[in-house]
Amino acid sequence: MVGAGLMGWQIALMCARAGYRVAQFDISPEALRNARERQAATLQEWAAQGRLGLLEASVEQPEIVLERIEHFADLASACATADMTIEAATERIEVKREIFRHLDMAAPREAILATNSSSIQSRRLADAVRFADRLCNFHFTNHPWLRPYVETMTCGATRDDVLDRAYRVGRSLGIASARVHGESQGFIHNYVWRQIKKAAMTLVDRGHASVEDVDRAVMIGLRCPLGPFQMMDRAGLDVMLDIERQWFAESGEERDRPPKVLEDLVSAGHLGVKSGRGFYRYPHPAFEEPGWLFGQNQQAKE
């Protein structure tokens, strides 16, 4: 596992759950020491709630879960005897492309070699390796164990059987598994979810609707928990940027130009629920208020 963030620490975990051994690897020996904490503590959580086995009869103790996951500083020892590796550090191109120079030439010639990332495609970063045809993205959500949904796609050049250990190694997590088929910006989840921000930030940009109605439509028309707007806060507006301006450098066409409310409320400091202002005000946000949903606040207020 290369990469110790905030994705890192989750997919070494629900690897561990599932009854790998982990060896995790990342530059900073203080994410290393973070992820530990986050791993020990959601494990935790998992006993308490008795989510900790993938099945029904496990009896798993969390410091066996934990003890599979071993912590490495330099890249080459972590990946030496590895049947896999997954890569989800920071997103950008250059330092993947780096990693993955170094994957290429330390980790075994049947490992596969896969990349988390949410934006860039695996066949990016195959001249950076000598042998593609064991590289290919596998896309986890963020939370994998509230959002279990994984998904493998090809960098052009990678083998089935590949495709197929990546797929099945999914499978093994005990979440959703899917495959793509050929390429996809923004594989399946990523593409869907980009066509619904797009949608409902054009509307706002248009001035068709509000912010609060937008979310109102999609959580009562389609039966949503969340609203995009309450999602996209909750991401970071600052991350939602730098991907609206990706599918821009991809495609260069005008359509694809990132809002203009996202640049303005991030040009402003707004980036959503860590920085107290995105599109609604937090802790405090409108849409906890009740009655909010049918707009009977706003008719209280009156």
Ligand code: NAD
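Can you give me the structure for the form predicted alone, which would complement the form predicted together with the ligand we have just seen?
Shown below: the chain alone.
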């Protein structure tokens, strides 16, 4: 597992819960420490809720699952005996290309080289490795135990047996595993999610609706627990902007230019939950107030 940030620690934990031994690498000792703490806390939470094992008969103690994850500060040591490597670094192609150059040299020849990128097609990484036939996208959603889904996609040169192995690894984690046919920008999940995000921000940019009313419309009309702006705040607006910029770079179409509202917030350092302000202010955002969904708290203030 390359990367111990938001997605890295989560994916490593899902794999360990399913019985896999995981070598997790990050250049940041602090990221590795934080990952360990989050993994331990999440395992305790699962145990308390009776959700630790994939099957009732396979429930283990949190400490046993945690022991399957070993943390490394050296990439070559981490992937020396790997059957599959999953990269979950920052959503910047130059960073990913450098990582895959090193992975290609360090991992065994038959090891799968997978990227968890949410916006970059593995095709863009293919010329950074010697053997593109083992390279693919393997994309998880954030908090994969709450949104249990992973999708596999070719880089254009991926062998069928590699795609099948990745698909089966996804199934073995106890989550839904989908295989993208051919190549699709945004794969399946993010192709749909990106259209929702873009539409929501376009409405705000054009002055047709407020952030709050767009979220209410989606939450009520589509029966979603969270609105798109709430979800973007959770994921990090800097990450959202990287994805929008990558999408624009891929298409070159003016309609795919990153929304101004997103550019402005990131420029101001408002990155969502992690910075205390994004589309909403944190902690205690307005949408957590009683009556917010139907605008009752707003009426009271008026």
